[in-house]
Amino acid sequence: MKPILFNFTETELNEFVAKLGQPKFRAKQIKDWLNRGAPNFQSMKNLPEQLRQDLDACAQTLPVRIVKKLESSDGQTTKFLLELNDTEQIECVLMRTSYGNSVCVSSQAGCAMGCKFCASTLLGLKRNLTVNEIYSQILVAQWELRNDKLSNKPIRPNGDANNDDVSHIVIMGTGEPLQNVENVIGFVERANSDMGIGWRKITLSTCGIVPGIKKLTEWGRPINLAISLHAPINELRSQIMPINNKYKLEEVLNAAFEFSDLHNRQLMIEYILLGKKNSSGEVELFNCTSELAEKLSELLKNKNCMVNLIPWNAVDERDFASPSGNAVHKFQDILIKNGIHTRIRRERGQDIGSACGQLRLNNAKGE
């Protein structure tokens, strides 16, 4: 297995370059390219061709390798299927938006949460990702953005092709971040210090791992926290999210509001709207009836939060259905009537399977 140069310390990289008979300044050149996200040695244009060939024969650049890249039809979303050094695979998504360039990163290979509406958990949990494996997803996206600029491709919906930096991070990809909390914190610290991404431009989404939320509170950084709620009563939430059997709604929300109140931040409540087809093929509302909207309003009354409503995105292996637009807006109207700040999320990249709940290992079935 080839060593990964991105994982080397400065001393280790200097020693590695010296063994190749190269001067010390070559190590700095290589490190600069690695920090920019160079996917291979041939892209390191200020290195001699023979050195690039030698490096290619005995090492690799990043801890991740692009297996497949998919572009949405509007050109604003790119999904990457990435392979790790042990051949496990993950996905990350680059979203070019009017407010900046956002990257959705994975924190685990696979997922153990077992949420009944989600594709990411279908193959179970393989392992946690390291700090470098999470951070490298940002570098993959950054390299893509700089290629956009070189090709004069408009990279933002407003046609702005000048901003080639990742500006926002959402830890909402495959895996439960708070089951890998130490590495996730290490990644966030590095994204802030090395890339200058502000705490308030980083959002972490969790199913509700209470000890992990408390760890974030102890850590004390003012990132944004999102709770995947999806039901306002324990019985229903346990049906679709097995983690609720361990950490009940009230315990999760208490811990989450303690974190968000510490930083005077709005807590994001994520709520996927689910329907189910009956024997006649009609879609009946599952977790988004008027009664449940009232219960959700009661649960969140006078709380500093925003409810993000997410119409379900189709997953072939799941037997849910998307509710009608009228049902979605009716649910939202009830929340608004009760004084709950809410919005309907604009989904990105549905045509490439990168919308909420759709991330999976595409190569798992030989696709």
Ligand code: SAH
Given for the second form:
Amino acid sequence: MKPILFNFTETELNEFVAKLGQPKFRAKQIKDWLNRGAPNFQSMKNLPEQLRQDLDACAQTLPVRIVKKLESSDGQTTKFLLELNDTEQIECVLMRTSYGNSVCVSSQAGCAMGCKFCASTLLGLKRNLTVNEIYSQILVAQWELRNDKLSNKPIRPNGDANNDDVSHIVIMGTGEPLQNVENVIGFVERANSDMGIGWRKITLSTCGIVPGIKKLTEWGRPINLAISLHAPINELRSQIMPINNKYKLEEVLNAAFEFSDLHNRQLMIEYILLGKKNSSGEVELFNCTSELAEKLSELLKNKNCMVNLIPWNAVDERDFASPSGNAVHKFQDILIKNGIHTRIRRERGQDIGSACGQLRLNNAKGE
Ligand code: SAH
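The form predicted alone done, now the form predicted together with the ligand:
After this comes the whole thing, all chains and molecules, with the earlier chain placed first.
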């Protein structure tokens, strides 16, 4: 297997370049390109052609390789299917928005959590990603933004055209970040120090691993925390999220508010709206009845949080259904009436494999 130069220390890269009979400054040039996300050696324009060819023959750039790239019809969202060195696959998504360029990264190949509505967990957990594998996903996005600029693509809707770097990170791709908490923290530290991405522009989403949340509290950086709640009572939550058998709703929320209150941040609550088809094919509300909206309001009353309502993205293998727009608004209205901050999440790039994990899954099935 060819060595991955991005994983080399400075000394290792210097030695590698010396062995190819090259002066030391080439190592610095290569490192600069790698830090900008160069996917191959051919794009390293200040290296001599012969060296680029030699490097292509004996080394790799990043620990991820783009297998598939899909762009939404409005050009604002790009979804990448990436292959790791051991052929595992992950996804990451670049979203060009009016407030900046946001990248959704994966923290694991696959997922062990078994949530009943999610595509990412259908093939089980393969492994944790390394810091470099997570970090490379933002480099892939950064390189894409560079290409936008070179091809004069209008960068963002109503955006500040001068800011064409990755500005926001959401750790909401495949995997449960708090099952890989050491590497995720290493990644966030690095995104902050090397890419200058502010703590407050980084959001970590978890299904509720309480020891992991406590670890974030000890770590002490003021990132945003999102909790995938999806039900306001334990009985229902355990039916759709097996992790709830281990860490109960109240325990998860206590740990989460301890974290967000410490940093004076609003806690984000993710709430997917699920329906189920009955025998006559009609969609019945599953976790989004009026009664459950009242229960959710009680649970979050007077707390500093924002509820993101997410209409479910269909996953063929899962027997849920999306509730109607009316049902979604009715659920939201009850929260608003009860003084709970809430918004309906605008889904991006639905035309390019909507649900998280879908791209990897379909590729594994050969579609
Ligand atoms: N494991 C972490 C992060 C990955 S999932 C977590 O559970 O938070 C990111 C978000 O997408 C979670 O809120 C998750 O519940 C939600 N999600 C999963 N499948 C979805 C689907 N089919 N439609 C809409 N949202 C989904």
